[in-house]
Each structure stands twice: as C-alpha cells, then as structure tokens.
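Consider the single chain below, provided in structure tokens and representing the form predicted on its own.
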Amino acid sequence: MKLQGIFPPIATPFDSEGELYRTKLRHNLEKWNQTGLAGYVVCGSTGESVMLTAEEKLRLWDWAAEYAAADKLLLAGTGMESVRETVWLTNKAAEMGYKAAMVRTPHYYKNLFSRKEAQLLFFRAVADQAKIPIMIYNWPQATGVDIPAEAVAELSEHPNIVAIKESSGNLEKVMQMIREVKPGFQVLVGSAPTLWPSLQVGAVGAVLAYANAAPYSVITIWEAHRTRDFEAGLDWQNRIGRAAYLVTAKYGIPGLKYAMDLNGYYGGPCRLPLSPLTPEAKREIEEAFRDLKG
C-alpha cells in the first residue's frame, strides 16, 4: 500500500447543538474531492476524536466513504487505550472499506506506556488482529508520549504495521526513522511547517491538520517535491509557515475550524471544552491566510 501525498485529517463538522452535520461533512468532501488530495483521514486528532462516541465515529466513517472520491484513500482514526478496543473500532473501519488504520501512542498511563517495550507490545497486538494494514501515530505534544525511532524500526519488520506519522516536527528523528526502518516502511509527517524539508531528506507524505483549510498551498508544495522544482517548494514552504503556525500550535483547532470558514469550507463550532477564538485570534489568523485562499 502506497501512502504517498498530501492527506488531511478531516476536521468534524457540528452544528450549533452539537451535533454531528452530515450535510457540511458532504459539502467539505466535495470541495476536497476536486483538489490533488490523496486522501482522507477520518477520525484523527484534528476531527475530535477524543470528543467522539464510537457510534459518531462508525457514522462519519459511513458518511466519508459515501461523498469522497473513488480515487481518494480512505484511512481511519482508530487509536484507544486498550489493545480490545482499538482491534474493535480498525476492524468496523475495514468492514466500511477503509485501506488503513492510524493508531496513536497510547499514553494515559503514562510512566508504563513511556517504556518502548510496552509501546512494542501495544502496536504489535494491534497489527496481529487487525483486518487492514496500521499507521502508527506519533504526537508527543499531545500525549506526552513520544515513540522512539529505535522502536519504530523494530515495529517496522511486522508485515502488517506499514507506516508512521510522525508529528513531533523533529526532522532529525525524521531522517532517523527513514536510516533504520525496514524498506517499503513508510515515513508521513505531521507538521506542516516542516513539509518541504521533512520530504527532501525521505519522507513520502503528510498527514496534515492545515490541509483543510488551504490544501492547494501543500499539494503544491507535494508537487514541487515530486516534480524536483526545489524552488517553488522552498517558496511555498516559506509561505504557509506562519498560518500553519497559528491553527496547529498556537490556535489549533478552533483557529483551524475559523480558517477553513474563511476559505469556503465548513469548520464551525467545536466541542467543548475547545473554546471559540477572541477576536484578536481571528484578526490574527485572517491576516495570516490573506494570500492563502482558493
């Protein structure tokens, strides 16, 4: 399976009760389904899925794969706490057709799932009874957690664990991963403001949170790699830095939802307790994605 290009993580459409809006997430993929994409990840961090029930998430799996285009890869979200229920939700997203699954480092105990042989453990169970080829996901800002290269390219030798996406932004552990991992073991990023030299020094992709709000901006960028037009990619990564910056680290995902409102996608309200952005926030942010539109 080839993981290759641009895939945003799809952000999840409420409405003003909270609700999940089946009629914004169709608008969104209709507008994505026209660009470069490569594909889709359903459920990830940047679609809530912390906030999510598992029947939400069985539901916008089922709404996903009915709007996005035949030609778009369909991955899921799946990472739980337990081996049990991770199994549970990979598997119901096989049996909806999704190619892959993303499964986050665990981390709620963290002083037992900070040892990589625990790590080891985790992925390994998971890939053994799993019906669809795993992604690991790596984002220790968030969890606290941070997977080393060293367990990554152990994890790499098992037939059914096929890839990693690496949002720490640490282009050395990057370079790293890519050295020691297994050949056909596929080396994604997370962070958008280190695309272009992330993809220079091996990596075959992105799984990007920005990508909803301004996908073009980074295909181009996937392009200029692919194409070796080191200029325009250098040119482009400069000019997405500082918005990428605002609805990843700074604003993350209410700031994200507030972009893509800007753009012509639907982001609307978020779950709380992610709180709406103070105006000083959304004047920030609109300055930023002035000449990122379209």
Given for the second form:
Number of protein chains: 4
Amino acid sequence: MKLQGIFPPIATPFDSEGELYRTKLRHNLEKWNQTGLAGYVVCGSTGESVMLTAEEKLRLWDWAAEYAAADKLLLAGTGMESVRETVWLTNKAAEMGYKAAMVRTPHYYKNLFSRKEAQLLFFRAVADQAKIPIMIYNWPQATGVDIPAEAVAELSEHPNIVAIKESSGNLEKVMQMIREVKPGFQVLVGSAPTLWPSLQVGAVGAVLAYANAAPYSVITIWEAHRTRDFEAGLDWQNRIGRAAYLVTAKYGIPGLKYAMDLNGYYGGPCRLPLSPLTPEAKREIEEAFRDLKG
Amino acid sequence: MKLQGIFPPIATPFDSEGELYRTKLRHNLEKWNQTGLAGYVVCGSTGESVMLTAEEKLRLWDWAAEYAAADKLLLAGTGMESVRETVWLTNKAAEMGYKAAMVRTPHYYKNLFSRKEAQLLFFRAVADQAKIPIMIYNWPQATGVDIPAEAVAELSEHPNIVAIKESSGNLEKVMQMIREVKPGFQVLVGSAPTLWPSLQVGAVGAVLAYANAAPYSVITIWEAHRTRDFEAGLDWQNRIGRAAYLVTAKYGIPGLKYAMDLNGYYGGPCRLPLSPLTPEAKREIEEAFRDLKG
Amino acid sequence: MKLQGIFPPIATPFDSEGELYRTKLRHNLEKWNQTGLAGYVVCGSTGESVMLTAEEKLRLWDWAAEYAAADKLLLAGTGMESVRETVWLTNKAAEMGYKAAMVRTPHYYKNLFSRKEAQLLFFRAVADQAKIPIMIYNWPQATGVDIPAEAVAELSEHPNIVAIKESSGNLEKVMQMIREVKPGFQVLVGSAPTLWPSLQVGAVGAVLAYANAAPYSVITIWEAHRTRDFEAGLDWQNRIGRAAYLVTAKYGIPGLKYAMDLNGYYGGPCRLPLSPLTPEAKREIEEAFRDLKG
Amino acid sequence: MKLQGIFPPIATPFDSEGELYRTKLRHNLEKWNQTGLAGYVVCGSTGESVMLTAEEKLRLWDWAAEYAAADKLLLAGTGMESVRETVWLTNKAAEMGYKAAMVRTPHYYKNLFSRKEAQLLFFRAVADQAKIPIMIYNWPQATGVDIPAEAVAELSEHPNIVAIKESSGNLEKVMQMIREVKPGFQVLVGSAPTLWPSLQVGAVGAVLAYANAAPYSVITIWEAHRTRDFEAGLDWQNRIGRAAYLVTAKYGIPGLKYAMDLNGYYGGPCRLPLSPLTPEAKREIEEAFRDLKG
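Switch over from the form predicted on its own to the form predicted in complex with a further copy of the same chain, please.
In what comes next, the whole complex appears, and the chain from above leads the way.
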C-alpha cells in the first residue's frame, strides 16, 4: 500500500450541543473530495479522538467511509493505551473498509513507556492481531514520549507495520529513519512547518492538521516536490509557515477549526476544555490565512 | 467531607485472559477492610484506568461499592480529557454511592492544556455539573502537565472542588498550596516516598499506590503523625523508601502487583503494554518488601 | 569537619561601575558576624561566580577571610567545568584558610556530563588533588544536570568528599541520600522553601541564598529544629515561603540584593545581564519581607 | 561581511600534560588551509572554551591568526555569562584581527535568562560595546536555553549583530528566522546531521564540529548546494549522518578528536572530565569514518 501524498487528519464536527454533526462532516468531505488530497485519517489527534467515546469513533468511521470519494485512501486513528482496545478498534475499522490504522505511541505511564522495549512490545502485539497494516504515530509534543529511530527501524521488520507518521518536526530523526528502516517501510511526517525539507530528504507523504483548512497550499508543495520545482516548493513552504504555526502549536484545534470556517469548511466548536479563540487570536488567523484558500 | 488518612488507589485485578476478575477484587477489598485505611479510590491511575473501557469502570465501581466496608470512604477516578465524559462518569459514580471524584488534569494537547486558564476552565466546568465533590488530581510525571499552585488556590474557591491529590512529590508546592488555598480545602499527596514530610507540613492525607501492597506501614506513618511520634514516623518513612520507589517510579504497576502477590493480595497480570517483571526485578522487590507486610 | 547550621552563599557587592566593592563586603560580613550563621560560602552561584574572573575570586576570598569572625566556617565556591581549573582554585582557597570547597557539577556538555560516570570521574579527580575537603554542589535548575543519589552514595566513600549541598528541593532524593551515603557524609540542602522538612528528615544544615537578606528567620528555623519545637519550625517556614520564592526562583539575585538593601545589608547592582528590578517587583519584595528582618 | 560556507569551530589541541599544544594547532591549521573551508571559529564550544582560562584563549587566538591562511575568515568564540567579560574578550580578539565574535546565549541563571528580555539586553549590551560584529550562538542542547526566533528577529535590527549560528537542528526555527530577520542578517546552522536541508531552506553557511575531522564531505555538501546538485547533496548528507551523530551527540569532543586522529589531524586528549573513549566507541567511530576522509 502506497501512503504517498497529503492526508488531513480530519477535524470532527460538533454541533452547538457538542454532538457529532453528520451533515457537516459530509460537507467537509465533499469539498475535500474535489482536491488532490491522497486520503483521510479519521479520529486522529486533530479529530479530538481523546474526546470521543469508542461508539462515536465507530460512527465517524462509518460516515466518513460513506462520504469519502472512492479514490481517497482511508485510515483510522485507533491508538489507545492498551493493546487490547487498540486491536479492537483497529479491527472494527478494518471491517468498515479502512486500509490502515494510525496508532499513537502509548505514553501515560511514562516511566515505563519511554523505554524502547515497551514500544516494541506494544506495536508488535497490536500488529500481530490487526487485520490491516499499522502506521506508527509519534507526536512527542503531546505524548511526552518520543519513540527512538532505532525502535522504528526494528519495528519496520514486522510485516504488518508499514509506515510511521513522525510529527516531531525533527529532521535529523526523519533522515535517520529513512536510512535505517527496512526498504518499503514508509516515512511520513506530521508537521506542516517542515513539510518541504522533509519531502526533500525523502519523506513520502504527510498527515497534516493544516490540510483541513487550506489543502491546496500543501498539495502545491507536494506537487512542487513531485515535479522538482525547488523554488516553488520553498516559496510555498514560507507562505504557509506562519499560518501552520498558528493552527497547530499556538492555537491548536480551536485555531484550526476557525481557519476551516474562514475557508468554507465547517470548523465549529471543539469539546471543552478546548475553548473558543479570543477576538485577537481570530484576527491573527484571519491575517495569516488571507492568501491561503481552502 | 473529611478526606484524611491513607487511601489506596486500588489496583484492578485481571484474570489470565485480561478480563476483570471480580472474585479477586472481593478478596483484596475484604483484606483491606480489616486495616485502618480511610477508604478506596477506584479507577485511578494505579487501577490502570487508561486501559479500561467506560463500561468496565462502571462494573468496577459497582463491585467495589458492594465489597467495601461501610466505614471506608469511596472515591472514583473519573478524569478524562473532555469535560463531557468526565462529568458523565462522575455522575455515574455518584449514583453508585461514591462520595467524591478524583479528576486528573487534562493534558493531551499540552500546548494548550499547560496554560493555567485551560485547567481553570476544565475543573470549573466539571465541578459545576458534578453531583459529588471534585478532588483535583495532579501527576505531572505521567501527564506532562503540572497545574500551578496559584490555579489550585483559585479553584479552591469553587464550592464543589474540595481537595487536591498532589503526586509530584514537590514539597515546596505542597506547602505553598496549604498556605494559599481557601480554608477547608484539603491537600492530600500521592507520593509514598515523601509521605512523612508531607504530613509534617500539613497534608491531611494521602492516596498511595504503595498502600495496595503494604498498607500497615503507611498507616503506621499516619498514626505516628497523629500521635506526634516523630522518631517512629521518620523511621518508618525510611523503611519504606526503597520499596515505595520500586513499585512506583522504577517498576510501576507490574512491580506493585507483584508486591501485592507477595503480601497475600491478588496482584496478577497487567494489561499490555504493561508487561511482566524480569526475575531480577522480582528479586529486588522481594528483598525490599521482606519486612513490609500486607 | 561539621558543616551543620545555616550558611549564606554570600552575594558579591559591586559598585556602580561594576567593580568589586570591598567596603560593602566588610559591612555585610560585620553585620552577619553578629548572627548565628555557621559560616560563609564565598563565590557560590549567589555570589555571581559565573560573572567573576579567577583573579576577582582570589580577592574576594582574601577579603572575606579578613572580615569573617573567627567562629565562622569559611567555604569557597570553586567549581569550574574542568578538573584542572577547579583544583587550581580549590588549592588557592585552601592556602587562604578556607576549610572546604563547594564544587558544582560540571554540566556544559550535557550529553556527556549527565552520565553518572562523568560525575564520578570529575569529583574523584578533583578530590584526589584538593588540599581541603570537597562538598558536592547540585543545582539542576541552573545546570540542567542532576547528579543521581547513587552517584553521591558512591562518592561519599571518597575520604576527601565530605558533603553535598542539594539545591533541587527534591525531598525524596534528600532522604535517599541520607539513607545511602557512608556514615559521616553530610547532606545539606540549598532550598529555603523546603528548609524545615529537609531538616526534619535529617539534613544537617543548609546553604541558603535567602540567608543573605534575612538570616534571623532561617536561623530561627534551625533553632526550632535543634530544640524540637515543631510548631515554631513549621510556622517560620510558612512565614518565609513567599519571600524565599521571590528572591530565588522568581527574581533571582537582583531580587535578593534588593531584599538585602531593604534589610540593612548592601545589595547593590548585579553584573549584566542580571538586570534591575521593575518597580512592581520591588513592591512585591517589600511586601514579602515586611516582617522578615535582617 | 559574508559568513557563507563551512567553518569548523576548531578543536583545541592539548599535550599529554593538558597544556596547549602549539605545534599541533599549526599542523591542523596548515592542513585545513588546503581545503575549501571558509574560515575558523577559535574557542567555540568544540574548542573546549569552558575548559580554558582567558589567558589561554588569548594565546590560541594569537596562534590561530598566525597560522591561518589569508583567505580564511577568522571568528572568535568570546561568549561568557557576563556582558563585561564577553566585551573584554571580544575586543581582545578584535585587536588580534578577528573579524567577528561568536557569542553564546547566557544561560546559568535559567529562571532569568530563559526570558527573551534578558537575551535582548545581553546581546544589545555586548554589541554596543564590541569593536567587531556579533554572531549570536544558540545551542540549547548544552545551555538549556533556546533563544526564540522572535528575539533573533529583534536583535537582527542592531547594526552590530549580523548573524546567528543556530545549533539546535530545529528546521522550523531556521525557516522562521530566515523569514523574519532584517534583510542581510545571516542565518548559519551548527548541526551537521541537518546541514543539507538547512542549506535548502536558506541557511547561508554552517559552523560544524564535524568539519574538524572530515571537512571534504561537508564542503562537498556545500558545493552541491551552490551548484544545485540535489542528488549529490542528499547523498552526501546521508553518508555523513551516522559519523556526525557519533562525534557530536553521542561521543562529543572525545569522539571528534579521535576521528581527527584517524584522519591525519591532531586530536589528542581532552581536558577532564571529558574522558577517553572506550575501545568499543573507537571501533564505532572507525567504522563510521571509513569512507569519510580528512
């Protein structure tokens, strides 16, 4: 399975009561379907997965599979702290037609899970029981755990572990993994502010929160990479730099959803304690997205 | 409500298939019922709450309420990342007779949740809707978020936020909170290695993983504090120091469950990726608990 | 050599040109000489040692030795990154009559110096060549390196390493060291906000920046400890809590020097980039020291 | 002044007594003079500057100026914690013909110096008094302080602050600085493992410890960048990846000096507590440098 190109980890639309908002999910997917996005990750961190019940995830997977265009690859965010629950969710997603599962590193018991051995055990146990391939998902800025490149290299030997989404923005690690993993294992990144250099050093694709709001700009970077247009690639990277920073590191999902609203997608509210933006934050985002359309 | 004394955040017993093991929970509770423990926290971090489904938590609360002696105070660990799910679980526990809910700080979106304002918003929103009082639960070693003392002081003004379990082991912060919170707000600690000095500076109680395995020793420290027996208190603190370190920071819940097995409780297996101890780790724990009985 | 009691790591007085200010050093020492302080540490972190040339340190040691009362124990802060320069400074201090040297952990090359082996090598090499005993000095909040308790236990076997000043405020580590070091090795602490509980668990003394400005209050805590007056000890600890925080963690040496000025000592300016306080910071300090006299 | 190209922060040669070794410095410089290196940084972190006295630095600057070829740009590492000493050293270097001073961020009093304002104050005060231009030097892995991109942008307005050496390896920050600094301000990097992508996004040069031992490989990357040979650039980046990691993050200066010895330069011993490599470490380095010649 080829995981190349740009994937948004899609935002989960909620109505004003905080309930899943099916028609808005449909609206967003129908709009994204018309872009060159490679596929969708449903129930990733940007989808507020930690705010969702298992039952809500099943509904979202079901709906997204219904509304996604046939040419879009479907991935499910299924990582939980336990092997058991991760496997259960992964195999539910498999039944619904999802092609791979994105599984974040377990991290709550940091004294234990920051050890390489615990990560190896977790991902091997999940991959052994999963009916679809596994993409490791590493986001140390949220989890506080950073799976080492050597562990990823070891896991790349497992026939059912096929990729990593590395969201740290650490280019040295990205290059090290590309050098050391088994041929065929795919390294994707999850940091829009370093998309261009990551592609330049060999990342095959990216899962980008930012792509929810302004997919064309990152698809343009991807196309510049494919066509070896180095000026355009760097130029577009610099154009999105500030906007990408605002809707990830600085304002997070509330910022991203506001940018979605600006660009014709449905962003809407987050679940608390993710809270609405201040007027000043909104203005910053408006300014940054002025020339970055949906 | 007085939260004084020693509370174990009880370990969750699993059978060899990884299922909840009701008869072993009963065994443990009946044995703890005979001690001077003040009560039980059901589904805390030590109870592997991040490995449990919501439905399993409800079952555990139900069973623990059935087997706990009448004089033991019942607390439920109900913290989730969202206000919504935390409130739902808290009110389920309230219906089952739990007297208070222990709610950990939300932490996944660290860039946002490490801000004091997000913590204030979360705990106020939860407390406003909760049918039982809230105890804040702060364990930065796991969550990567450390709620500041000033935020705790502000939250102590809320009529339905009555206590904190501070598990950092940071004595300066414990003292600062005791000085600055509203009178009546109760500061408990969650670190056995600093139990004695914490009580000496004014903590009113403790929620201690270690107390699952060797409750008498920490109850002895509590009694030494009550009776102002300073030699005994410090002596017992030093006796438990290494054992407490092994079953928390060094070996975590697998270590604690092994110590429970040694001391006549049912520890049993953890859910993966928490994994069995090596023989060497077991020997270390046996050695450290030689004179610390259940 | 007994290192018990309270030692200020004395502030270095500068005139308005930034030169060493001998008469003000004399003024401060003559005033401290009348207190129950156990001795002085000259050229520690609070003495802005990292802002001083080697030649200036020699002058300060010379002058302090001249003005210190005969009953005050003299220690010199001599730690540098290299064994070579640390030994040279230590033996210069020895020639001037200093009784021990306080040597901070090397830390610049953190990838290497955060390993226990590098710390063992450093302190053993220094102690082998030093003509006076060595006190290890650990302040991870500044150095970014935290020498582990096990390393301190190993170093306590060295005949010329006699003490540690542990400034982390970590009570668990203080207790662990007290349990594990060779009998006779002395554990002092360097954190005023946790002075009382540190003495309660067995620390034999303290080196406290705060003691520059308000020595009587911390000497009172020390005396409460000696006479087992638990109410007074805890009460005074709580009285100094906020003031101690302001002149260390929050405002650092500029804050401490301002408090010295308030209390009849000469504080004066720091060397840049340590910069003057804002009027608001001054007011905070005035408020906190209102009832804490020099 | 153009700071483009590759600069080694030259290692300081010591003899077996730990004294400066002038003839070996000459040997190294004469060998480097024959390469395409752009110049030399004398007394940087790799030069063990924190292990050197001020007097030794003056001698090294003098000797290096004597032996460096006329076409090599000379920079002096002059950063100390105080403005005062930094200015003094900088102006000494200026007198000896050095063209710019590389000044690391002050960092010892982290609670204060991690604030942007302290960094602005320090660099402005130094630059105001320095007779040669200042290059900011940021290496958070050693200092524990990371000067923010916004502070660098503000400092770039100062007429005597002309460049930054950013050693964090953080590509996002490198790109942000390039976007936000005043035109003409030069961004160099200090991390060999991310050299190629850094040049691709606009860094104008690099100061690389690794270049001491194997300058040709990094000059090749630089030339690939100049000639827009993207395959060669990435290929060589991947060839040096492991070697660069070993002589910086993993084994530090002792590793680098061993690699220098392998490649016909004089590496020799470090000052303690930097300690000799184990035989196993030596073998790892031999292996990694097999095809990377001096």
